[in-house]
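Heads up, the chain below is alone and in the form predicted on its own; it's given as structure tokens.
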Amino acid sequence: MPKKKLHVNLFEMNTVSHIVHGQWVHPTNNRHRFNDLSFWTEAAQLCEHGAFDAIFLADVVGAYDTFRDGPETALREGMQIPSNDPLLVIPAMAQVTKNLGFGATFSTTYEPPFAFARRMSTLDHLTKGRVGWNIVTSYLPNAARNFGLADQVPHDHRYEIADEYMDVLYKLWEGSWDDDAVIQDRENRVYTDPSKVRYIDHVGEHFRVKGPHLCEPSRQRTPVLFQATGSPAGMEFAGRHAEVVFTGGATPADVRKNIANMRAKTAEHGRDPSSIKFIVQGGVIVGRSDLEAAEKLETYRRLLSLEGRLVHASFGIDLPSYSRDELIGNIIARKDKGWDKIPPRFHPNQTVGEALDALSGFDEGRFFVVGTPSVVADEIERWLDEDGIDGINLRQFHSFDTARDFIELVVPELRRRGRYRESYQDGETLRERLTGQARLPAEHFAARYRDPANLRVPAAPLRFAPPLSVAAAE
């Protein structure tokens, strides 16, 4: 039986500091160049040289302003602010590459689906089918206020909105135009056969969209559908829609359980449970020797920003303002501001100093490895075989050294073991690379709209239990 090969995306964001808090200050890091188009074209060319699946772009549409009740710390730290639109750098990267894919994050909560459908179809055309979409519902309170709301839409209700959002998109992408609608008949001066394009006439609880879709069919029609989830509502949604799920877990057993639960949910929605792919966030620090790898780790540890981490976690209490000797239990007993937001992993007998030391550690959990290429490859093989994952979003500690090290040191070792592609298949779409399918399969929820008669048949919406107290970043 052939060995499972690793899928790799470079985990990116159009910002100075994504998820490696404080590393932008490294003297040779290129993060400050994120406003320059050359930063993105260089990154794309490097990733294509390494035969990565894609560059995966995270995004938020609000500032992290929970910690210390404002955005000041986030601004000082460059913690995902300033940040730019992820979709706008994709055409430039596509222009300088031939095979590399691109995944972009976009929220279903605040912008209407019709305009987004056009934007993604345009990208699918420009990239010749190399784009995917990370579906999120937005979790930052500031994002809601940026779009005219007093507060966040409740978690599970965001997924109900998202489900109808997807319904609209599928009607536009899969049903509004027939595959052969564009005929380009110069002799009779007919570009598109009007009988093969139709209104979608969607009237739902949250959206009214007439159509037709403004774009002719692109190669993938619907972009590859990514989703990160952990809540019951998110898993229900992913069971209906997602093709690639970002997952995790503290132990191999945890990861396997999460994967099994997601596959079961996929089967409940009439889909092939083996068709879904699972990606984790992978931290890889590799050196030509143990000493070189250890020195890189020590540098990154020294530059790590505790305050950046607290901002990103939307910490509700300002622990650094307390004496390191203060007991967590005393803060709780006094009911100081934010006492109820102290994570349960910090027990009352712990000091503030001990809690802060735990937060500022560099333990990245199960999917983190430091060492020589053989050590890293051994660990990646365990992730593939013991945990059952399919790939990683490669976390960047340094741009572009993290990707370059992986490409120069890890990829050759994985190739020797039959764990990494030797080359791209020229002309394949991102979906073909990830799933082997040219289009969404027939059992997928979206496929019903390939029959025009189904456009006006209301789909049964996903419904969830009353809102749960789940602090899920989805």
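C-alpha atoms forming the largest set that superposes within 1.5 Å between two forms make up the rigid core. Because the structure is a prediction, the values reported are computed rather than measured. Positions refer to the first chain, counted from 1. First, how it differs from the form predicted together with a further copy of the same chain.
With the core held fixed, the Cα of residue 334 is displaced between these two forms by 2 Å or more. Fitting the two forms on the rigid core leaves the C-alpha of residue 322 displaced by at least 2 angstroms between these two forms.
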Given for the second form:
Number of protein chains: 2
Amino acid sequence: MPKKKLHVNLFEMNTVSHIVHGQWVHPTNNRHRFNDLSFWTEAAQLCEHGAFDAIFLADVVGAYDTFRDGPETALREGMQIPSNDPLLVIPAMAQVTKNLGFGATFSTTYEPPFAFARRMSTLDHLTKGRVGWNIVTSYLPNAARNFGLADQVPHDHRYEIADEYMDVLYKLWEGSWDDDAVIQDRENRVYTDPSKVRYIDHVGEHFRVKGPHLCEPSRQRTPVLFQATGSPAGMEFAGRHAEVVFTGGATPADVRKNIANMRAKTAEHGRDPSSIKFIVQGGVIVGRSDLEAAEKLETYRRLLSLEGRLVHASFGIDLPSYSRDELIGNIIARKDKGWDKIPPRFHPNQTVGEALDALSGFDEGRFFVVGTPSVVADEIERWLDEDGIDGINLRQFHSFDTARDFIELVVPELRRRGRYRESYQDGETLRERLTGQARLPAEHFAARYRDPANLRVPAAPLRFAPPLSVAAAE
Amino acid sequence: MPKKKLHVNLFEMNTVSHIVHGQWVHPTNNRHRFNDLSFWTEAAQLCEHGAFDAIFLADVVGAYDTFRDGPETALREGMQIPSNDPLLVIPAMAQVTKNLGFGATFSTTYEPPFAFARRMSTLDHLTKGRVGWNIVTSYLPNAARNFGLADQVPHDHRYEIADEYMDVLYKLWEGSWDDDAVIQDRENRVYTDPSKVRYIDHVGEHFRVKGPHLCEPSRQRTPVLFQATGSPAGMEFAGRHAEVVFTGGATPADVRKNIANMRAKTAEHGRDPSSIKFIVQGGVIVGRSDLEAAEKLETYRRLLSLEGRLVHASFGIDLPSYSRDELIGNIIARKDKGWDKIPPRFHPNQTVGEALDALSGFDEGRFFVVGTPSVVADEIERWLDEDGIDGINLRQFHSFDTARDFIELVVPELRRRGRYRESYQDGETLRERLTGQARLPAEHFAARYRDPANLRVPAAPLRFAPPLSVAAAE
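Same protein, the form predicted together with a further copy of the same chain this time rather than the form predicted on its own?
Okay, now the whole complex, with that chain kicking things off.
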């Protein structure tokens, strides 16, 4: 069996401080240039030079404003605000590259599927098949309030809406136009054979969409489908829909278990469990010597902003306002200021002091390595073989030193070991390179709509929660 | 008084056949390349070479499917279907140009204002102030059905929704962030001064939007506001909002009257009536000799598609299915197949034969000229001086021969006459070049929100129609 090669996406967001907070103040960091086209074209050219799979753009559509009852801390930190639209930087990056892929995050909760379907088809045309979509359902209360709702749609209900959203998209992307619909027959003056295009006539619980899709079929039709899982509803949803799953875990055994569970879930949905790819968020600090690597780590540690991490991680709980001995579980039990949920990174039996120390330190979890290229490559080989992952979203401590270091120091070492592509010969589209498939495979839920007759057959929706009436966005 | 110079936008749409139908079959026409980035970058570089103001992108979000009860004719003709998203080609064009502006059409009827505000701010950042927005409310029944509605929102009610939509956008664009909010103070680790950013807390009849805006202030803040008028509601709306108005008329007197009426309407809204610019759709076929120009005209006349024009113009009425002597008014009076409205380009006393002849011919109206550069320049000077317009949206018969001919033959002649800019020295942003202003002027409706106190003062909405309950989009 050939050695597994590492897939790498540069983890990005159209903002100042995405996920490693406080680093924007580094004198040579370019984060403040995110408003400029040149920031994106420079990043794209660098990543293509390093034969990365893609630049992967996170997104949120609201401010983190529950911490200390307002958006002030997020604003001061540049913590995902200001932030710009992720889709609109892709065409400029596509223009200066030939092979690099682009993943964009978009939420199924607030905007109409017809317009989104057209935007993604447009991007797939412009990039000739180099786009992926990170399916999210949004978790920020402020996002809901920006789109006409009083508060968030409950978690499991968001996934039910998302499932119908996908159904609409598949009908538009896979079912509305046949492959040979566009004939461009100049002599007979026929651009499209109308017999090969159809309405989708979707009528569901949340959406009514007539069609036809406005775009002719693009190279990939459906963009590569990425999703992060965790909750049971998220796993079920990914089992039906996702081609690439973001996963994690504290130990290799944890990670392997998460992956095995996810593969089992895809099998339940009639899909080939080996076809799913698993990506983790990876942190790599590499130096030509141990000393150089340690010095970089020390720099990033020094710049780290606890406030930035608090606002990102705490979901409202103002840890520094409590005694260090207080148990997080007690704060939640008392429902101080209405806090009634343990934030994802915390535990009820943790003290406030322990939680603060964890946030202040540079504990970056299982997929974090500091060292020389050979140390880093050793560790990455363990991720591939022991944890069983397929790739990383490379977390940026510094833009663009993190990516440049990885390309100059780690990529050559991985190539020597047969663990990294020599060129983009492994495929022309993002899907071909990530999954080896040109289109969504025949057993995927979406494929049913390639038979026009199935557009008339209502799909069985995924059900996670008791029925709930939600005010329509807008 | 200095001679008025002509403003020119290339009139485009992210589709095959935008407005002069049948021409895509011309052997050297590039319309079929609209899915490719290179089509757009080539167009943009050409237009910048010619010192055009902008590339102006029309759009619709549905198919023309009332003609012969389906989208078949539109599909065969490539008549605005397939069509891709207009905003997404702008970043790639911006990447290969420095000065050219971009106008994009977007409808206020179907998609949430918060997301659109962010998209336009993103574009204004990426282009450094080179974007404009053509405000439309959508008129295609199929578009409504793609966004969850059973049929179109009635005309005047669409403008009421649009007026509140603008209110939300202005609050986000002009009011949510102060000019000096972003300080990027690395020493004190402050990206944004939080005291200079605020929620908008919009609560209106159609929209509830919390804010803050996710984007920091862009160069123009509000994109240049374009609008086509005609109806009383449209005029009223433009009087409050539009900076550049699309107009027309059969004679110079008509055009002058339309312009005078529009200026009077802006004055009623407390604005400087001389500040509004007027653009018409212009057709120019130019040759080095009269013969060359006539030959081009003959080519385009020969390729013209009556079917394409019928589906575009008829709004459903299948003229060729009637006797040539039938009066259009009679067809409407009988409500054949439910047709009960005279399509915009027709008259009740016209016979079917007359209407068909008008559509079959090459009658391109007042702003159409065929000839040598001096004949064209003479005519354009009349448009500027007799009709009183400021510029044209240049209709493309051939992509990109129409633009190339204009740049090579007409621009030098206009420059000799002092009627065309020598370079982009007349401004750095689209607004500066079109209106001479850096931002929306102080007397514009939007400017009130520069005082944060006014975010709390409900604006008096424009009212055109009796109250009407409309099902929310989605």
